[in-house]
Amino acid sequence: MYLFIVIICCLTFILISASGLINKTPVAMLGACLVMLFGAVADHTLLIPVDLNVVFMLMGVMIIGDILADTGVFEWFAIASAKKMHGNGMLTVTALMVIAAVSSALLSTPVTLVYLIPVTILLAQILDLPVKPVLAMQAYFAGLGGSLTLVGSPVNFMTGLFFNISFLEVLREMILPVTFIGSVWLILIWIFKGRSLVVSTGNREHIMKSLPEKAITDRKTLKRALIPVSVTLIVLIFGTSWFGRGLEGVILLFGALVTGFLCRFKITPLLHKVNWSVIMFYGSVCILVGGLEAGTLLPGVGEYIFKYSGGDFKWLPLAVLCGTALLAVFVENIALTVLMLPLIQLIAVRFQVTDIRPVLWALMLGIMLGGSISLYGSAANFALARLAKRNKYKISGTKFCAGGFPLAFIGLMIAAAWLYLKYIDK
């Protein structure tokens, strides 16, 4: 019976990661139902891996992001930045990438791209910039910025909550490699893309005549939302000393609900801001992985890794960095993260190590960098492809990969050097 579970899980992971042609949520739900119906373990046991704290955090990020986006604040940032740069193509694109990175660190990568892509397309059209490359570059930097904080990406907060890591710990450890990678990426883009981002004088004049303040469509809601959102962020950063760890999801959802009530949203419209498809996908993948955990596959893989490494934990972070980066090209990042977390926990027990954090930083960086190569490797990239197509800009998966591969490769080299110098070469 366990072999049947393994086959179901493998087929499900292949289908949800194969391409953007298949709606991955119903496929994952179907696989989860089959595992529960025909599994060799009790149903309630399979439901244990679904972490409600992660669900609460996903809901909180979606609600806050949607409330802020409805006010037009993303559009204001983008247009004001373009005007501040006097319509200079290279500086405007740089500003858009920085905005994407910072917004992703605070509001998560998928939420940021959903609301930044339309205004990015508009600015690119006004300045006569190549739309598709600009969108791809924004996606690369959104993913990079999302890896900076606990709430920036599903990978980070699932990892952080699973291993009880605080917001400040993630930020403190990730800020150096993420900043360095981003700086190198910017230099490379300036060198190789600078000529294609030159803007004519006439187009510059168009952007200088724009009125960014007109982009704010709901000032009252924005003013009401700023204080509770700011307080929520502060509590999320420093709240572990007040409430203890493991309640980040509860804090974020509580802050989101308070923000919604202060902005006078009724409960039904507020809940409509949650992307329930993502929630159901996460829960289904957890059940699938729970089915694998119930047998010998994951412990067997952990034992193989232990024997192959000779019991030496020292080099495992580099192996996880490169291995997850490769897998992230082909496997959807939420599914890959849910699969890797219990495996890393088993490895930690087998290696008898007390500080598993270097492997966790490698996991976060590896999945982020590998996911930047594939157009369908992450929810954020998939949102980019869908929204670009809706605006009649179909982004080729091959071209996205061609642009992302050199950046990901260089990012991996930097991340590997950072891991080596900080944790291995002691």
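Predicted model only: the values in this text are computed from it and were never measured. Positions refer to the first chain, counted from 1. Basically, rigid core = biggest C-alpha set you can superpose within 1.5 Å across the two forms. First, how it differs from the form predicted in complex with its partner chain.
- Core-superposed comparison between the two forms: the Cα of residue 9 travels 2 Å or more.
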Contents of the next structure:
Amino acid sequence: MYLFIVIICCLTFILISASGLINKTPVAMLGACLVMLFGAVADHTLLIPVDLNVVFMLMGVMIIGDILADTGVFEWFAIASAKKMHGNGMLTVTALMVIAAVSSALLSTPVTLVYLIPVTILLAQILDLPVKPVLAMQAYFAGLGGSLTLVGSPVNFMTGLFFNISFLEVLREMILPVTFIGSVWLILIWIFKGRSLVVSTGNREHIMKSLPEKAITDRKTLKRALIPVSVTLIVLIFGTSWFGRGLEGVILLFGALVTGFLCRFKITPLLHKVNWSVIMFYGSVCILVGGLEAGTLLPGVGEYIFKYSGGDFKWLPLAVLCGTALLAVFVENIALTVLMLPLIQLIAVRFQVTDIRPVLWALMLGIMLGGSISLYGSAANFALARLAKRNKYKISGTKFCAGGFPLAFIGLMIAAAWLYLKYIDK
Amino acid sequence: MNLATLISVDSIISGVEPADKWELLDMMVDSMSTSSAVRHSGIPQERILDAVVKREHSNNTGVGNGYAFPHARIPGLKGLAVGMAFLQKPLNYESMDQVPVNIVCMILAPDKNPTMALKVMAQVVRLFSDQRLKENILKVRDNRTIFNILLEAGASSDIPIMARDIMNSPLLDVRRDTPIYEVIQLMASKHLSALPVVDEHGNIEGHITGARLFQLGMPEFMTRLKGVSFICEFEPFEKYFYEKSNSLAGEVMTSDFCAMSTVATLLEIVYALTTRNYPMIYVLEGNTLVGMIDQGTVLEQIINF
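Now that we've seen the form predicted on its own, could you pull up the form predicted in complex with its partner chain?
Time for the whole complex; same chain goes first.
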């Protein structure tokens, strides 16, 4: 009965979040409450999977992102690069995609897209570029850039923190497949979308007459923020050897708070910068998945995978890559990650694997590639759809998926080849 | 405090037919020169007339429905002085509703306590909301009799100021099917910060604010930018306004309006306007819209008295 309730809650949540019709956070919270109320196990045990380190990391990137965004730095990057490219459509869009990717790697994909979308729409309107494809391309690249680092996407930092993987390890492993996928994507976009990105001389003039230096609206705060943010990043990258692993969330939140205080923010406005809805969503999803674990469903699935594969771990990374990519198109990415992590742990134990990391890289790449073409599957894309719709650019979920499918498919091929060459065929 | 105690028989005017409002103001200031507050302060009559005329020039004091409240704050005045004129032949006062006035109440207030003057205004309006009393007093041409009627009415001016005392009428409203360009023209010509949308029974359904109209010309993404000064050549507003120009009031209105009853206190009104940031308060009698109050109304009637 208990497992039945948990499964019903999880399925309802999956269907609702995939439809994008209503806010998924209250649905997840209601589901979590039901699972706890009808729990066959003691309530508090379901709260254990909620990793405070992840919560701190989410808070940290949100606070730092918002402090920086308030200074107008995102607008500056966008307009300055557009001017540098002399308003050339293809080069400007390329610059916007690279900015989205780099910013995502440092500040996470959802945070980046929320602040980059408005200025992207502005630039697309000024240059008379097709707004919806430009936004979609930016979202694909933001997702890709996010998978590059530990803080780049919720998927990565949940995985990294769950399995004690450091920032540097993720960066070192992902830089090759991610930059390769990004380069191929860029070439494909130039070939197939180049014609639609031609800009008239008049519209280029608008960009050439812009004044990027005026985009920075709060120089004082930007100057005050740069040093603590840089130090936080350095500590995140190299600090695991000083502080020990698994403390990235604490480091990031500490850095965010110090940045906030140095920028003369009081604690209440700082906490207002946190999107508590995302935090509550994460917590609720953890409880739902905790319910599945307690209900013995997950161990059962783990056992099934073990038997089906005949105990051969070799091909598991590729199976995880393709499986999660497919699932990520339909299932909310945070939820999918929360579900996959304990399952992978169970599998690692069952397979008696000493190095589970290839599977984790496959998980990160798979969810990123599948999620990047799902409009409602990731928080970042959902924010994109919402903001675009408010500005009369209604992006259809199927068109978004269809448009990104070739990119995701090629990305999957590259990721599979990389995994095969590096870990399977060694 | 009884209203009649603020007025002397000499400061009442009736049975006169001034050529225009300036002549009437001159007559009223002249009649009030014998009031104790003016007499004891020793302020020259010309200075008082100057202040009243200046105030009238800066803002017409014809409040509508046949009433006018010319007033001025006179430094050094020893107390409040009130004069009244009852005009059998209504005078064109250039009031907001263009209705000629027949009851004019002049109030001269000292620097301090301007709300006392507002209470007097409120009391006069409330007193003459009794239509029979109003008709009777307008028939009388003897000042002593008028004074006695006011005395007998026993109106007290020590009453709290309520929404009905300061609300603006006449009322301007639009229907759901009013084209948006008409709404814009109406708001611009009347300098209104908001306009109610009512149904056929006069019940308020929503309102359209100036901010909402600007939003039509301001794309949503722009409100999310931290600044726009870096763009020198781009004005999408015309395009956005054009796209919305065929909208109807019902499509643009919002339902986040503030409605209060006619007996809402001044404190409630100021709280709603300042703390809750409502651009306009709609005063209802039952469900029917009977008046509007905005920050300008409060500033004009209380702070800037």
